[in-house]
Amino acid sequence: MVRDIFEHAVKALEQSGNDNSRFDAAQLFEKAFGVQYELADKSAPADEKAAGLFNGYIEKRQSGYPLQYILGEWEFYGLPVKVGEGVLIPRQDTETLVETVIRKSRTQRPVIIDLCSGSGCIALALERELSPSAVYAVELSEQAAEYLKQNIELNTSKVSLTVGDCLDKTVIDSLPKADIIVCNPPYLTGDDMRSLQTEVTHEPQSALYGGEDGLDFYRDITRAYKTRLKHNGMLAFEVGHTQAEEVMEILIQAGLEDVRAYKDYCGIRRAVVGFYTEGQNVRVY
């Protein structure tokens, strides 16, 4: 029966330690089955086919591999993010960076460039929010980069993909100055990338090692665009749980004014932004 297909897959998580063996459960039923598990007829016999692709994917999930790829989409910020190997997960963190750059935005339509962009979850929801005049996404990995070609597709977004590194010269000056510049950096240190978790192993490394210290992109996008921001241009970042002090430090250091940091609804303080004023002194170092 569908009941004890799906309670002993339940169980099964559970057993690897799985603290969302529920939620997860149910997820991957409905990608098996192609229904709720709330909706389904639970004391009828489990289609064979789905049943198999059922235990295949709790089997994949029990092992580590992450649920958001095994599904193939995740949610964003109201909107649906396609996510497979290759690409950074949209995490809840972000939704705080993109609600403090809609909250702290001083510019009607504004020209928006999103660095690291991954998927293009932050870009996307920038685009759908405060419906800006142009964004541009810039993005290293080819890999990640289909992904957000498909996730522009799937949104219906005019969202300008720049594959290329976002530190190369060549970029920066292809990309026109900007009200907003957003970014969630690799901001992991060496003893992070040294202990992560078993899910985690399975994302790109190169989007989650910022370094020893872990703030070398914080450093070194400041220093490539904070003259690319327009007059009130915000910079803007999403920091690891202990970096806020730090990155303040790296936009005040620049010149940056009105520098602060923002909770998310934990307590952490998520994102830093900091403000360009045309003629201000912004130190080039």
Contents of the next structure:
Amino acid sequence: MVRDIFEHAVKALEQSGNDNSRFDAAQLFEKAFGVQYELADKSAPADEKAAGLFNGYIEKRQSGYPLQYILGEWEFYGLPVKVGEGVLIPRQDTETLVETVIRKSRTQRPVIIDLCSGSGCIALALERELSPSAVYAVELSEQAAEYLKQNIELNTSKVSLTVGDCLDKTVIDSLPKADIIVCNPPYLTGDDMRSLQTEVTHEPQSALYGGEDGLDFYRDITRAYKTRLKHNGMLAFEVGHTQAEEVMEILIQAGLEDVRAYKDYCGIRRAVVGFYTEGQNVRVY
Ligand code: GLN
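Target state, the form predicted in complex with glutamine (GLN); input state, the form predicted alone:
What follows is the whole complex; the chain from before opens it.
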């Protein structure tokens, strides 16, 4: 019976230490059976092939493999985003960055650059919300860029993708000056990397590790990109839960103005934003 298989799966997930077991089981049920569990005939015998698939997904999930990778698609800011091994799973934290950029944007039809773009979720969300005149996404990993390409197509987006190192001079020079430069860089510290949750160990290290103190990318990207901003242009970063102060300091030291941190729904300072004013004495440090 469908109900027995489902309840058995919920228990199995619970026993593996999953505190979202009913949600996860429902998501995996829908993927295997092609129908929402809530709407399924629970007293009918389960289709054998679908049940086999379902049990396979549950087993994978029990081992700590990310739910999102099994599903192959996740939602970010109301948009469908393809994900799988080799690309960082879009986090809800990052919606704070997107919301902050939307709120603070000072320009009509801005030119936007999204660095360390990963799945492209930030670029796609900003494109939908801000009616930009152009959006550029830069991603180093070929594997992640494959997902990004799929997500551009899936969302019938006009985002232009550059596959390359955003700190490489040829990449920097190929980009136009922007009204908004946004980035969720790798920012975990050496200590963080040594105590990752099982799920996160399946995600690409290169999308997580920000150097021993977690701040390498903030320093390098701020230095390389502050003069790629137009007058009044915004540089916006997502930051780790203890990094707001230090990242604000990096932006202030670089001569950016109106540098502020913005909180997520848990009250954690998640986004750091600063503005570039042409003619200001932008310091090189
Ligand atoms: N927010 C991610 C995590 O906690 C880190 C992502 C990143 O480094 N940008 O695992």
